[in-house]
Every structure is written in C-alpha cells, then in structure tokens.
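Just the one chain here, laid out as structure tokens, in the form predicted on its own.
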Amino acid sequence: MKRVALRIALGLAFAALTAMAGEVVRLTDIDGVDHGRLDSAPGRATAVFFILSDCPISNQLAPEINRICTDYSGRGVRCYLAYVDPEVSADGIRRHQRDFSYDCCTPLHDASRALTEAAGATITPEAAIFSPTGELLYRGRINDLYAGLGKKRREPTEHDVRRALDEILAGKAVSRPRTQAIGCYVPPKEL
C-alpha cells in the first residue's frame, strides 16, 4: 500500500513538475536533435544521467555509466547523459564525450534546467530513471562506490541502478526509488 502511495505522489509531483515549468520536457540532443518528450518515450524506460565534465566522482563513474547504458540498451531503456553546467558549450561536451569513451549514451546540454527539475537532481553524479509515460521511477546514486566525500570503497556492494532496471523491466515496483547520490552539487541555473 505505501509503494502505491509513493508511486502516485511522484507521479503527481512529476506532473506538478511539468506544469510549473509550463512546457512539457523534451530531449533534445546537442546537435539540436529531438528525441521525442519525456512523456512519450518508447521503450521500457529512459534513464538519464546528470552530469559535470569537471566532476571527479562524475568522471570516476563514467565507466559504470557506460556499462549500464551498453548492457541496458538491448532491453529497452534509453539512456542519456545531462550535462548540467550551464556554461559548457557544444564542442566541450563532445570532447568529454570521447575522453571519457561516452558513445552509448546520447548527450544533452540541460542548462534551462527543465530536465534537471523534472527529475528533482541536485547532484552529480545522479541518475533518474523514468517510466514511458515520464513517471519518474527512480533517482539517486548511480552505485555506492563512494560512502561519503572522499571515502570510496575499492568495489560498490550495492548497483542501484541496476537493481531499479531490473525491478522495472521485470514488472515490478521499484523497491528503493530514492538513494542519496554524492558527488558535485549541481550549479545554479543562469539568469
């Protein structure tokens, strides 16, 4: 009974989201391509990725991010990477793209903040995973690698992504929709 509880006060706080932005989120790529709403996806799930170029413990987890992203895709989750520094410009994020091998991941520049708000991140690295309706399923730590600033462990002992995208393509509710993520704080939104 709570989880359903919890499922509809996110959905309802999704969609409070989504009207006080006044526009319904788009993911649009940075070559100013679109890839459909955030409402309508295709595919069992989207899971996005918020991220800084100059984040340590961002760029440590760029190697999980792919290996989820890769082992994922065939399943029907797509994924994207939200580079959420407003000042990064198209060509910086091409360049982290390859520094950091990020080829199975579609890249978006979200310095309006709209995707950034939907899903309620204010860390990076974080990941929001959303249902094809744009119900957001999950957000919070991509894995446990780091226990605190500066403390990480030598190998996670818990994969929270993982463990949600199962729970989801396997029907099921998720079972810790809301982990802490550490790392970077997200900066302010332009003005």
Second form
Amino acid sequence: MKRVALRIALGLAFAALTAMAGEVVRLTDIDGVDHGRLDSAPGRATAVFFILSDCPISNQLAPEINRICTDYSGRGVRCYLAYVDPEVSADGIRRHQRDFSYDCCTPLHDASRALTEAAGATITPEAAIFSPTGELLYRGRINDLYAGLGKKRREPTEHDVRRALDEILAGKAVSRPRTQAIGCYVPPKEL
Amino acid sequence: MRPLALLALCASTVAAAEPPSFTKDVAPILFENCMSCHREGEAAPFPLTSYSEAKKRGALISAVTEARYMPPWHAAPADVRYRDERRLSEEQIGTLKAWVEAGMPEGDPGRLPAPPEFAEGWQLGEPDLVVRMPEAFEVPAEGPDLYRSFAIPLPAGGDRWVRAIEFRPSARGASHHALFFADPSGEALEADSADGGPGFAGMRELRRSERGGGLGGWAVGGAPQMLPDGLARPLPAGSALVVQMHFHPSGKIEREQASLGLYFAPEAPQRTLTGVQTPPLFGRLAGIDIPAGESRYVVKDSFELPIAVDAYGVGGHAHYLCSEMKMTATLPGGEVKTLLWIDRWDFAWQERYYFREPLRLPAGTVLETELIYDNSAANPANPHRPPRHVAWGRGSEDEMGSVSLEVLAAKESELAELRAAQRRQIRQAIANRFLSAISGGSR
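Follow the form predicted on its own with the form predicted together with its partner chain, if you could.
What follows is the whole complex; the chain from before opens it.
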C-alpha cells in the first residue's frame, strides 16, 4: 500500500516535472503519423525500445524485441521502436526493419531526442516502459544476454522487460524498475 | 638548463595541455588499428574512417578500448612479440578518452593523414586453387553460438603442400572463425552428406587434428599469411578440405557460402612443421574433472624438449569454462620466458599467435602449461545454469584444454627424437591415469 502511494507520488512528481519543462512528448512515426501523447496513452503501458541499426548487440536482440511486442500486444501494451541515430533516413529505417524482420511495432525516428530524454535512455538496446500517464515504470536492459561488452551468455537468465510487463499487467509495482543496459551508447544529437 | 631547451620544454607542456583533436591525434590511431575491420565490406558493424563516423560512436570507442574489448586481441603482453599484434598502448587509450572528454573536437582538417590503402580481392594474389562451399548454410537469426563443419571435395591430383589458405566468408556479420583440415579418409564427405542440410554438426574434426591434418585457420579481421621459410602443410592426394566454422547469430538470418583460395608450395618442404601440445591430446589424459561451482580449477602439464627447436607460433584451445591459459618455456640456464598468456580466455577467439621472429629453444627447455577453469555461476560463459560437474569431452559443453607450440626441429634429422619423446609423454600420462584410477583418485 505504501509502495503504491509512493509510486503515485513519484508519478505526480514526474508529471509535474515534465509539465514544468513544458515538454509534451508526442509519438510520431517515420511516415509522419501522429500516435498521440506519451502522457495520455491508451492501453495499459507503452513500451519503447531504443535501437541503432548498426549496433551488433541491438541487432542481436531484434528477434526477442519482436517476440515481446507480439506476446504483449493483445494485452494492452503498445510497442514502439525508437531509432536514435541522428543520420538515419526513413528508407534506412525501412530497410533495417525488413533485414531484421521487425514486424512487431511502429518505428519512430527520435531525432529530437524528446523520447530518449523522457526515458533517460543512454544505451541501445535499451527499453523504457511508460504508464498511460507517461510515468516511467521501467528503464534498462531487455534481458541479461550480455553480462558486459564482449561477454555474452549462451542464453539469458533474467528477462527484465517481460518481468516488468507481467508485474504491470498484474497491477503490481515493478520490482526492479532500473537495470543497466549493455550495448552501444546513444550517439550525440548533432554530428 | 639552456634557454633554448627551456623554451622547447615550455612549448611541449603547452602542447600536452591542448586536448587531442580528431585529425591530429585520433585518426592516426583509428586508421592504423581499427580500419582493417571497420570499413565498408569488412567484418565490423560500422566504418570508422571519417570524423563524423568516429564522433557518432566516440563514447563507445572510448569504452571498448578502455575495456580492451577492441581491437580484438586476447594475448596479454608476453616475453615474445607477435606478428600483427593488435594492442593499443595505454597512451593511445588515454588519447581516445581525452578526446571524448574534450567534446570530440575535429581539429584542423588539413592535418588529416591519408587513410591506409587496402588491396582489393585476394590479399595474397591469385590463388593456385579456388574452392567454394558447395551449398550455402543458413545461420539462424539467434541462439547460442554454432559450430558446423563443411567438407569440400577438391579436384583430383597428387600430394600437395599448402602455404596458405585465404578465407572469404559471405556472412560477414555472423562468421567468426574457421579452422581448416585435410581429410584423406573420406569420412568428412560422408558425414556431410549423411547430415541433412549443408555441413555436419559438432567439433569432431578436432579428432583429426589430434593426428595432424590441420591446415591453419581464419578469424574475423585476420590477415592471411604465407608460411615463412618455404614451409608448407601436407594436403595428401584425394583429401577433402574440411572447414569447421564458428557462427555468431547476428539477429537476422544470414547465408554462408565461403570461398577459399589455396596457395601451394611448388615442392615438398625440406623441413617439417610440427606441433608440441601440452597437455597432449587436448588434455584428454590430464584428468580434467571440474566440480560444479569451482571457480579456480587448475590443470598443469609440462614437457621437456629433447632437441633444439625453432618455435614459430603458439595457440590455445579450450571450451567455455576456461578463464586463463599460459605457456612458459624454462630454458636450460633457468631463464623463464612467457610464450603465451591469455588472461581472459574467450572461447570465441581460437587464434594462433605467430612470433615476429622464430624463437630458438635449446634441448632441455621445459614447456609448462597452466590452464584455469571457472565453473562457477559467476562465469557468464558457463553453459550450465546452475553449474554442473564437467569432465573432459569433445562436446562444446564438456571441457578440454591445451596450449600448442608450432615448431621446426633445429636439425630435421632429430625430428624423430621429438616425436618419440611425445609418444613417451602420452604413455606416461596413460600410466598415471591408470594408477590414479586404481588408487581411487579422480575418476
């Protein structure tokens, strides 16, 4: 109960902060279609995966990102792929989507970094899960396939995003709301 | 101090305080140490050939070089120098870091050095024979690393001698390394057609390499090399060429249909390249028996050279649990030289390290190998969760381990003596295993 209260308080603080900054984060896809505001979203959660098309670790997780989004799409979770490369073109994104059979979710180009900053993401691949009011419920690795750069496990043993989504859908607090992602840094906004 | 010297000193301290720039300081490091792989069409995932390409990944460049994850090079500094050593100095790593901390300035574009030139096509010139995998193998998009062997029939001919094999994979993002073997028995071709799909599973070709038949290997980014001094490896008449490959699923399905260029010696070499492996037979008789959870299991072995040899290169082999391996040579005078020390063994990098100059080891030199295994849950490479007891075996989830030195007898006529000593060592190891078994020691 206390926890829930704390979460609400934190959520309010977050909402206040974003309101103070006057930042309304809208989800706009690569075709210019507006998917609405991050802080008034339908469904039960919004999952955003920050990726780079030439980051090997990010690419190795493509099949799992696809599966997560497919597995949870019927349960009120909306998924987006946020490309953080300032130079990537819409065609480059489409090509990457085809190459890696990304058919799960809508790709966005976060050139302005509004979404990356709202999530506090610094790595690719990194996941962020937002509540329908835009509260950041989870940020971090997708799973622990990598223990460090160049240290790959044969199989992941912790499935952090799945666990967080299960907890959210069960109405519970996320037990590990922040984890350290392993991969490539989000590049500078301007090159 | 003379005034002029003082002035020079001042100038150099001022220069040192200035942050590094891309064109003056960073580009030379990247061009020399990274561009062989990080350019269009090569194995690495992105090019590092221009300012914007480097700036985009600046923080990552600093992180991977500081962690010594890049450039890939797994041998710690030893008492010998290796050919094509890929190791940044502390100073170079510091320069990259300081550049990132200073906000990655470009500097004077006029100072950009000319990028190195790379030859197109076959690096060693036109091969004597080019072969290709008969069919493409589909590498799955994900899953654990994969080992698969492919048998390639060769055009008929007499005995041949191989000076080099140049390897060109087609699935650049997924192909990590390859080992080549000659198989005169026909078994490999049979196994290839018996197993559904191109190639056959597993690592059984290692058995053949225990009896010789190895023709070298290739690893990501490795430049092909001719054996020096007229040396060559035998490819007996009627052999198939077996390529054992290690794949690293990349997130998308990739197709591998590699081409290989073979370079032959005009005649049989005068001297015979041979291997000295400690422990012998990839540790089969070393009693490798690692309890679950043991984080530092040590295997030691030694071998005294009965004759003088010239050592050309060194390489280790072990599976996932190995964490460290070392080979030293104690010369008859007592001097100890480290020939190979891999302080963070990574199963993915089964490389061979060639010495810049052949190293003469006199008769009576003792080669000592130490292999350390980490079978704890804290080892991310541990294939078993929770850890399980692991013993010697050929499967990738079993363990094995040895370090082998590639040598020539200083006098070819003494080669038989070396081989006899190696057979004695194996007989002795069998006797020891037997004694420890009947005395109720390890299994």
